[in-house]
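The chain below stands alone and is given as structure tokens, in the form predicted on its own.
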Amino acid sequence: MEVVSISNLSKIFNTGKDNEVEALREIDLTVTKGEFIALIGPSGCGKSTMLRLIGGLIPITSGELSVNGKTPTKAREERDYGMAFQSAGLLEWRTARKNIELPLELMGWSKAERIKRANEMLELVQLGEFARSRPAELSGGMQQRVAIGRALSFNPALLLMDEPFGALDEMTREHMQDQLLDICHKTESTVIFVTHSIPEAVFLSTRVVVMSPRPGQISSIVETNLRAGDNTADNTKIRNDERFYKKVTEVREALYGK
């Protein structure tokens, strides 16, 4: 089942003006249910732009793009996906728990259901003791973890994630990677994940989409899927497996050249 379908997609900012920028050119990509797609490429290649196009946050210039068979705008309006971006985007006047509850409020969950789910998410991102803290009382990394909990709170079928773990320390980052994979397995979520970390891309994904410098094009797609259908595989063993290092090298060579 196709979750995201992209055909001949291009994006130009400031069309016809002196500061016109061609961000993406002729992108073709199909993402099926349950896949974990990592987007990687040099800064400015259009990774985040692609995520925002899929999320219906900005309009396409040309080509075709659908999410669950709908236009991105309609899919966004029907809450077909959750989002976690580089900026946490928390509401300063709401506590960590209340920030996680926000999409659940909009979806009509009862107060008891919202509190229960928000508490589960806070424990997941290791912030249970900070439920009543406001964003100004949290570090940048902690704020980002709240944003991740919010994006996962309603078990969306599609997750759009733009370097969500970039601000986390290494131990917490690996924990969140493990937990994200566990959640995706339990909910059968599909994920499109932007990262600058080659090891992270390889560890998490079923496929790594490697992009060229601007205007961004897909230069290579590397099949990874180190679990090969076994979602109960030991993550520590995978991180130490020779196959992992071979795939990291393969992606690095695709990105930088041999």
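Please read these numbers as outputs of a predicted model, since none were measured by experiment. In this text, the rigid core denotes the largest set of C-alpha atoms whose superposition between the two forms falls within 1.5 Å. Residue numbers count along the first chain shown, from 1. Compared with the form predicted together with its partner chain:
The listed options are Leu180, Glu101, Pro156, Leu124, and the one placed at a hinge of the rigid-part motion between the two forms is Pro156. Here the chain moves as two rigid blocks between the two forms; the smaller block's rotation against the larger, from C-alpha superpositions, is 14°.
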Second form
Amino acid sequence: MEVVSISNLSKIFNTGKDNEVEALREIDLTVTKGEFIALIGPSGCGKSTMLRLIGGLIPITSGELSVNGKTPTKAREERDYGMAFQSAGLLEWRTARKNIELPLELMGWSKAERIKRANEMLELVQLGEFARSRPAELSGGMQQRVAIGRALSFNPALLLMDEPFGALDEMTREHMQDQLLDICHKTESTVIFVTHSIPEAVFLSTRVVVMSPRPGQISSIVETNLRAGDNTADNTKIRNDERFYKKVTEVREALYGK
Amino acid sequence: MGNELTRFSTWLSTALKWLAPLIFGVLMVTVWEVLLLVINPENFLLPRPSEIFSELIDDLSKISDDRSKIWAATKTTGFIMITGLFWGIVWGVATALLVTLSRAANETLTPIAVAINAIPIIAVAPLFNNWLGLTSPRSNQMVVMMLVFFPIFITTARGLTQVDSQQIELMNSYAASKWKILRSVRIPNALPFFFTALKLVAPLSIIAAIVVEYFGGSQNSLGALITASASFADYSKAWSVVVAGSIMGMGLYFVALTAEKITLARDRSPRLLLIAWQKITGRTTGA
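Alt. form predicted together with its partner chain, vs. the form predicted on its own above:
Below is the entire complex, every chain and molecule, led by the chain shown above.
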């Protein structure tokens, strides 16, 4: 089943002005249900722009783009996806639980339902005892986990993530990667994940989409899928596996255009 | 043992926080008193604190039979200050909301507001008196209101607009309406800004209210009482009126401070002000 379908998509900012920028050129990509797509490429190649286009946050310039068979705007209005950014973007005056409740509030859930779901999400991201803490009292990694709990709170079938672990240290990052995979398997989510890290892209994804410098184009797609559908696979084993290093090399070569 | 020690040191630091400025204040007043007594006991231009306070107490003791001039004047000026402050806040906040929600309003109203702010408002008080009646409270209220309006407007507007762009993007990803974004992100973000402005304009409003009374308005006001006392060389009276004005200004500042503390303490919801109000008045209307 196609979740995201992109064909011949281009995006130009400030068309016709002095500061015109061609961000994306002729992108073709189809994402099916349950896939984990990692988007990787040099800075400024339009990865984040692509995510925002899929999210319907900015309009496309030309080409076709549909999310769950709808226009991105319609999909956004029907809350088909959850989004997470590099910085957690929590509301500092709300507690962790209240931050997770935010999208649910907007969707008109009752208070009891909201609290129940927010508590479940806090358990999921292993922050159960921090429900009443404010963002300032949490570490960067914990804030990021709250943000992921918030993105998942309303059970979106599609997750758009823009370098969500970019600001984390290596240990927290690996821990978060394991948790994210676990959550995605439990919820059967489809994920589009922007990252700067080649090992992260390889470890998480089923496919790595490698992009060229601006104007962003898809230069190659590397099939990774190290778990091959086995969700119980040992993450440490995968990280140490020879196939993992082979795929890392493959993505690196694709990235540097060897 | 250790626990009690901690509790004692907490108590001590709280006590010191209040005691230090209190002791310093008393010391300053004492120095003023003693210095004048030593240097020039016959001084008449600058009365001693004891004279000022006895004048104040003497006047206020007449409240019961309604002959206290300072109390009557405080009520008149206080009314003008509170109403002027209230309408200044209402218009300031309303304009800030308007320019936040509408780009056209922002482009039209902000330059006008800036231009109005450039007018030396107290200097036009005599003109207001001519328009709205020399003894009417209207012109004085107008001056206070205009003085309060601008800091409230510009600061609140900044708080409403200076929001993390990622938070707005996030709200957009939830397809949140303009109103929901206002309610959930912009207003909570603006509250600390608003209270900073409020703490600034609260004492300013008492200054404005008294100064405009030098030009007109009720003859039964703090400003009029100061001018009258000064022209009769009754300086301890004039100073006791100044003290009354200061007390009012401080009281207002503490009200603003308390409102800020209550609102920002929890989830920055103005709802808390309502709850506090219900607690004070003992009313328990539904939330």
